[in-house]
Partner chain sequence: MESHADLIAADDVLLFVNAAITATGQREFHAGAGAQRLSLGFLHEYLRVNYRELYAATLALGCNDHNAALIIQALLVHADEAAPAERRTEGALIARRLLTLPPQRVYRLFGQLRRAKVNNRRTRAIIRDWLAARPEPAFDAVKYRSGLKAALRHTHLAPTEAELGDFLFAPKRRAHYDAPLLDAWRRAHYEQPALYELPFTVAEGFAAKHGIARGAFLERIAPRLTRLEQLRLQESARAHGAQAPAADLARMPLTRLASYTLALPTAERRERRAELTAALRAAAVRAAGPLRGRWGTVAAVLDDSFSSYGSGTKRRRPLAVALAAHHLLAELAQRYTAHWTSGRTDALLAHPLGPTPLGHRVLDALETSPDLVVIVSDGWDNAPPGLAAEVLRVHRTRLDPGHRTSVVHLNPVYDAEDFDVRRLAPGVPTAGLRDAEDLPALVELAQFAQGRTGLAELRAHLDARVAAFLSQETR
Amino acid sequence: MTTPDLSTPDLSTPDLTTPDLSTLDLTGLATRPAQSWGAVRLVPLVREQPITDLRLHRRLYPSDGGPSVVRLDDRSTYTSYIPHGFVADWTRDGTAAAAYGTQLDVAEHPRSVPLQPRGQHRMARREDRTRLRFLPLHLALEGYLALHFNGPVIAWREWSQRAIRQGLSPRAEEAYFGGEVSGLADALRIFEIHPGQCGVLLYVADALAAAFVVPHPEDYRALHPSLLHDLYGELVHHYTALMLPLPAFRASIPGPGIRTLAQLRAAAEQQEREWAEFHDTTMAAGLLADEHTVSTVYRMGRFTLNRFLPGFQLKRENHLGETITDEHGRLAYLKTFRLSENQTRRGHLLSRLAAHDWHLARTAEALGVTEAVLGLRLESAGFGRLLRQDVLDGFRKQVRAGSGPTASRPV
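Show the structure of the chain whose sequence appears above, on its own, in the form predicted alone.
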């Protein structure tokens, strides 16, 4: 099984504003009946009014199967499987943007900068006055990898010299290539694209795995196969391998009381509304109801490219992703990645440590555990190298002996 390695995060992608808490809003997108194949269920999202002054297309990157390296600054690189980038074209006056392949070009003033097949490009890079190329999903994943990447802000004596000097570097996480997810290719191939469809929510064993939204139906038709080249969390891979085929949600219209076609049409529309409400408030609640920490990456006229991180709440769904929104906050583009339990736990521990200035005793008190237990949790989460070895050994002895916390002080 392919498990791409995501390492060494981007520290250079600028956040233009202070991160803010926000929820995702699917206003303007209507939920349509789901289609299922095996353990995969796809729920289409349809726009009544497509966004015409922002268009997306895909740019394929030739690859020999190896990882690509994104050089972010003189000190940082991001390494992963990167099969493609997305290119956003927009207009400044609100007129319709030309779809990919239909723009007029001027030979002496090239409108785009060719990319090297492997590496050397940033996560998001402006190529023209109204064109931006970015790496879908990797932009969001890099934000997760860069979470408190610099490590302890105060050199408390428990932290190792490596943690103080290098922080979390190098940091790596694992994800699964969509082509290796059982049944996903067939589900995407047989999926019937609705008129006006601009997005889809992908469920595996009825657990929300990913969401994808674009501005225009033509963009969606072109980008629908790209879902197979995305990265997915381990839940997606495990559920498709272990779960039985899903039952279909079938509409049930009572016969009594329906005597005309108008009544039958009204009953069918009522079923659609009930399904959409159930889906948006129950099935997708883990994505839509929870607050996310949003950071602005790039402004594109009236549109803004953002990435967001979850609240890292344990035993709950945690999705990270990226969005493009207009000046009213309307969603034009969305792509998400569901974190595994272990990835959520790592984000939770780092967030709690940062909230308490990396002071182990105060963090442990806030979590309701002893300092020694917190130290062993850090070790089990893969952050054991951040602690001094003698401190870690002491924590093990304390846990075995059932003793209390120790004091922390700066060195």
The other form holds:
Amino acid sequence: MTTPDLSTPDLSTPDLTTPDLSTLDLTGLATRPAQSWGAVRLVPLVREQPITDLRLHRRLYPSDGGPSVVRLDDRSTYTSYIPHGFVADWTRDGTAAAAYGTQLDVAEHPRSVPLQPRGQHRMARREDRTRLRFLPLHLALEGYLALHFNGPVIAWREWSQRAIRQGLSPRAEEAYFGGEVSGLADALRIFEIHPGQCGVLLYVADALAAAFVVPHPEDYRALHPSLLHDLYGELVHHYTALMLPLPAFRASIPGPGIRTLAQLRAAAEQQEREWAEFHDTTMAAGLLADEHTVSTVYRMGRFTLNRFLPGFQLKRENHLGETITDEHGRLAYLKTFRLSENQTRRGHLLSRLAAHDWHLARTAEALGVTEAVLGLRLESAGFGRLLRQDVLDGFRKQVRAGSGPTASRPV
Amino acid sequence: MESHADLIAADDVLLFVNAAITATGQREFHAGAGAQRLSLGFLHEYLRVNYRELYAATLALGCNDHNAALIIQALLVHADEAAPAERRTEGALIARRLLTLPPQRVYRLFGQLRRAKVNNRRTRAIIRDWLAARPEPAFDAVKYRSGLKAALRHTHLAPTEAELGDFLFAPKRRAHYDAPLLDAWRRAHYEQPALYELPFTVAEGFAAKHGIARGAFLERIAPRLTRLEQLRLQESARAHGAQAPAADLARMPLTRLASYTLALPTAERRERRAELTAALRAAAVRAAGPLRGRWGTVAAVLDDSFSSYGSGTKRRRPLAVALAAHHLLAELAQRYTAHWTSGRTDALLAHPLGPTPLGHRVLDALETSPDLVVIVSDGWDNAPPGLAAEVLRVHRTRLDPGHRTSVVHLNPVYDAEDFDVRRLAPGVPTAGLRDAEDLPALVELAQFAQGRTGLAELRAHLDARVAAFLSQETR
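Coords for the form predicted in complex with its partner chain, given the form predicted alone:
Entire complex below, previous chain first.
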């Protein structure tokens, strides 16, 4: 279990300077048949043409079980269990890069860099001219935690002093450690990696839980076990614990009309194509079709490290994550985290509030509820301390007095 | 007219035979050792309680040593359940099977009988007869000292020679033994050269006690190594710089040799290609025997996907069986083609890697229009799942309704969850396979089992096998 939280106030603007709406582009990655074990289904993604001028490598941070602290700026920190960081190596001239630690000439760079003292981590840190170390998923999660972190932009009278002074700090969210997700370790262990495989989509009870894409098949082979050390949303944990084993999507060839082996072979190949199409348009639609708010974190040669946030639409899949894309916007690296319903609700409320300059009445109107209901909804989402106590009490009284059916109407 | 119960009985027995051939109670790729043992334990008890006679008869059917020991133990522990008429056959079967078991397994079995407090007259007689048939009591006393001691103590048998009794129970009573092996054991306690007269496993302990360097020890003990010890210690001896004579690979059993080959690094396999291929071929020729070149056109689909790695305790076992089957089928067939699931063609460099696109490989195999397709795989068809079953079904119903091509699936892995080896398709006979050497018999048995076997037919088959087994010469 991981509890990232931001414990000191941050009054600078969050790193969403150039928000940009876009969808994920899986061009060059082909879907192969899924392998399932228990409630977990893993869908391999195979790259016909591996990317050679960007390579990823994992660096383990042996921890004593306690959380690590990442310094975001002078006044804010991000605290979480962080098992590893990724090191990206790229070349500027398009020649093949080698994953960090595998070069012959490592004299000037020590093979393993000792763990920095607490508080010295950075989310993304340039280590060399063509080398960047970043903390996978935490980069994206931090973007979510820092969402409208400053709190109200206008000091309307409903907001508490604390909300005005400290914003949302400290902000905490919970996630599950992959090792705790029952059946995930076995599913990853017995998974048969395809030749040329560069990514995987992880489904739990056929709900997309995480996506992971790397530039090169050898990077994937090395990083496949790292999926076990990652963070997973609440939903993943519940679904693996409660779900019965999934049936496989078994191939079925209709017999009539097949007279030769060639026709049989064509029918077999048709099966694979149908599966890939079904998967891309139906199973992964929640990730691939929806638009995300993308912000750039770092530029490295022709590649860009971005993080993205979902649209926070209720009752929909909401994935946040980070990508490395090339100059054409094609994916070289992708890692996503699925938000739970509660996390989506929190993101939704915050983004709605921000869209209306944190004015309660206007936000409530836009959501189609009364101000009191919105106030209580904020409280149940864990933002009760942002409202003044007397205002909150007033809202409670109004709702109890029976402000009618609006009180229970969902957004 | 066969009753429903009879059909179920026949199914149960065939299922148990598959399990008894493949399961070893060790960890497999998909299931842990605990699950394997639990599943196997249930199956043994189910068979013993419901079909005791057939259960005993499976001892004659080539079940593996692990299961043979389990069956014998269960039969002896629950001796009172046997009808008087069954006892005679059971006793004969047990005695006969014990002779083919490796002695260390037999001594372990005796130890387990002792722990289970089984000491009936029949058990004592069986132990007595087995011990009396051992060719060299002094050798057993040295190599299996604790095992023999426990067996004698449990059954209250007197050792055949007085010297042996002292050796086992009061070794310090004598200053000298007449039997050279016993005396070597006495001297090895303080005299280094004496330990080289002892069997390897015993000498190993003394070598550690005397602090002899491993390389020097392996070099001098080489003449005392058994055939399999020689194979097992080849690479270790080389690594320690011992100048031991290389094992004669051509004399090794086929599947063991395949395991040995697959344990070598790829570069070395490439370097010793001629030697290894020749050895594998010689072993295959020996295993094929009179059937060599009698099988017409054969296409094999061999599984070298990642799951053929097996587990840490059964390293590369499924792949080794596939490699051995590849060489054996090449000898049995007139025309032979191999289709590895990975698409590679060099069998010697086989390596467990990648998914299992069995369906596509079966199509490749069928394209060579063979008389027989042999599939050696653990049955986890996953790229895409179930395609092999569909291909085989459509081929049988649409393209080959006349059964010109027969298909057999041989599975080296016991599936703990299903109490059977994993099947590919309902219409394709599946048999468990432990050693590739048994392949010809299993292919024939599987084809025979393709039609639904009735109990009467199965009983007749079993009776014939039991009679043949009991009348066989030992070894």
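Only the largest set of C-alpha atoms that superpose within 1.5 Å between the two forms is called the rigid core. Numbering follows the first chain given and starts at 1. All values reported here derive from a predicted model rather than from experimental measurement.
**Item:** Is_shifted P247 between the two forms (CA, 2 Å cut-off, rigid core)
**Value:** It does not, since the P247 C-alpha is displaced less than 2 Å between the two forms after the core fit.
**Prompt:** Core-aligned, is the CA shift for P256 between the two forms 2 angstroms or more?
**Reply:** Comparing forms between the two forms, the P256 CA shifts at least 2 Å.
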